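Heads up, the chain below is alone and in the form predicted alone; it's given as structure tokens.
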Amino acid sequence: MNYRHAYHAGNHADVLKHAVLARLVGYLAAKDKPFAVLDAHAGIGTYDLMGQEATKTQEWRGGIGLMTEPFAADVERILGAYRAAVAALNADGGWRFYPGSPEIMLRGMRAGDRLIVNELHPHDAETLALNYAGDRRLKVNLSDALQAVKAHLPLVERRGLVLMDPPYEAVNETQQVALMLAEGYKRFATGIFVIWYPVTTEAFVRNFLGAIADLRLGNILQAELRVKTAHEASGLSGSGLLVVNPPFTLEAELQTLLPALAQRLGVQGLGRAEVSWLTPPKG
């Protein structure tokens, strides 16, 4: 595996994943039952936008590098878990350091809440752990995704959040998304599933969302968000997630979120955002 998210970190894409995600679970912890969360995808947990990785890109310019100025207030309530986890972050203001999905998840759970966080590549696992190492709320998982779904699910507090955050760099990653999906709520229907997917080119995006909506399992929203047009070197033009049994009101907020994120951070006004099913709630 030679995929490291620090080159990439504060994109575009880290913007919608992770105003999504800190969204998600504050619905989570909104209730008074404690709940789990399994990132099966964790990276370091925070990353330095001023390191040596995220210097060479520059990517971050295009994506957290935009935030600044404030959005209308409806925008601002959503992001709000967001931004104050970014904010968490650079007490002295500026983007210095960059909040991962497991640093967001953490900012909005509770003592009694847990993290599972799983890295397949041993140096960011290591240096996972090392970050964490005084939270008893998250354990680390050095293994496959897919092991990593299929021992750690069903979550034992029965209310959770799955994250699926691939790189896509094998071949056959697509169809190991989907059979990851399928593990996953074989045991754990109940649950929230969360997939990130870049937008490549068109014909990638057809394939993997056909093999997604292919599983018939119902209840699955869809948010994109591209920034330019894609084509085969256009590189990520943008990305997309898919949220399985999102909560009930999610759907509105996103109409209102990816509007904004897509006239903000879109390259020369070529910014566009679609929020639709991929399959409709059953029943």
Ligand SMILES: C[S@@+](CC[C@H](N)C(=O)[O-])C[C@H]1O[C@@H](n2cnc3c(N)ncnc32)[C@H](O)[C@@H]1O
Given for the second form:
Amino acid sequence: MNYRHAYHAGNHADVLKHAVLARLVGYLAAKDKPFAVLDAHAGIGTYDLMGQEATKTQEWRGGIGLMTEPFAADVERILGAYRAAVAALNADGGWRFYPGSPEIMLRGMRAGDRLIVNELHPHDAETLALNYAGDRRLKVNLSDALQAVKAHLPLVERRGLVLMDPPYEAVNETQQVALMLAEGYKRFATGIFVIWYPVTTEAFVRNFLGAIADLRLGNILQAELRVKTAHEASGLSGSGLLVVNPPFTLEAELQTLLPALAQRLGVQGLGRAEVSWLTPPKG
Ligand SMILES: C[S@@+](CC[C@H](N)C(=O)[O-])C[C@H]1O[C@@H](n2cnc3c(N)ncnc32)[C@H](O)[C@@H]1O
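Form predicted alone done, so how does the form predicted in complex with the ligand look?
To see the whole picture, the full complex is given below, headed by that same chain.
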């Protein structure tokens, strides 16, 4: 397990993922009833973009580093919770400290909501426990994501979200994610599942989407943001999110948000956005 998110924090993929997550938590918090979130691949919660790792790659420059200028009002409304999470960590109005998924979700949670943060890397799990010591909403779990999905679903609140955000280092990661989603859905078919995937090559994306579509779950919204052309040597040229059981109005919001992000984060005008149904809602 080599992946360290600190090298990638704040990049274009994080902007997409965290903006959508913050919005989804907003939907869950809009109702009076408590909800819970299982963050199956949590990372460490906050990142210092002036730290050694982020400085080495400078990936944040192509992500949060390009987000300073405001977008049109309709886009800013959708970005509101994400903007607030970044601002809460940076009193000076900048973005040196960048919120990871646990931080993004905690910012939108109320006293009675619950966050289970799962990490396989013992050092990261320890950092999470230290970073959030004293926050009674949060429980740190040190295990493999599939085991966490099996152990914690269904969420007892019966309302909530599961984030699957693996590093895609293993050759069989696509199969692992499909299995994890199948196991999660079997236990918690009404939950919102968010699955992040990288756009590296067209073949990878086709294979990944095919494996998820083959589960025949229905109701999966796909939101993909590309910042350059995908080919073998170009590394991470974009990323996507699959949202199983999305809130009714999310599609329209993402149709507004993603083109704006593609225009802003695209390299030399090569940004592209796609929002479509991988499998449409049933009925
Ligand atoms: C992409 S990072 C997570 C970033 C985080 N979700 C965020 O948005 O801030 C993936 C994380 O998964 C962890 N990880 C890798 N394999 C795992 C596994 N099998 N089960 C749980 N966590 C795993 C890595 O240590 C890493 O911290």
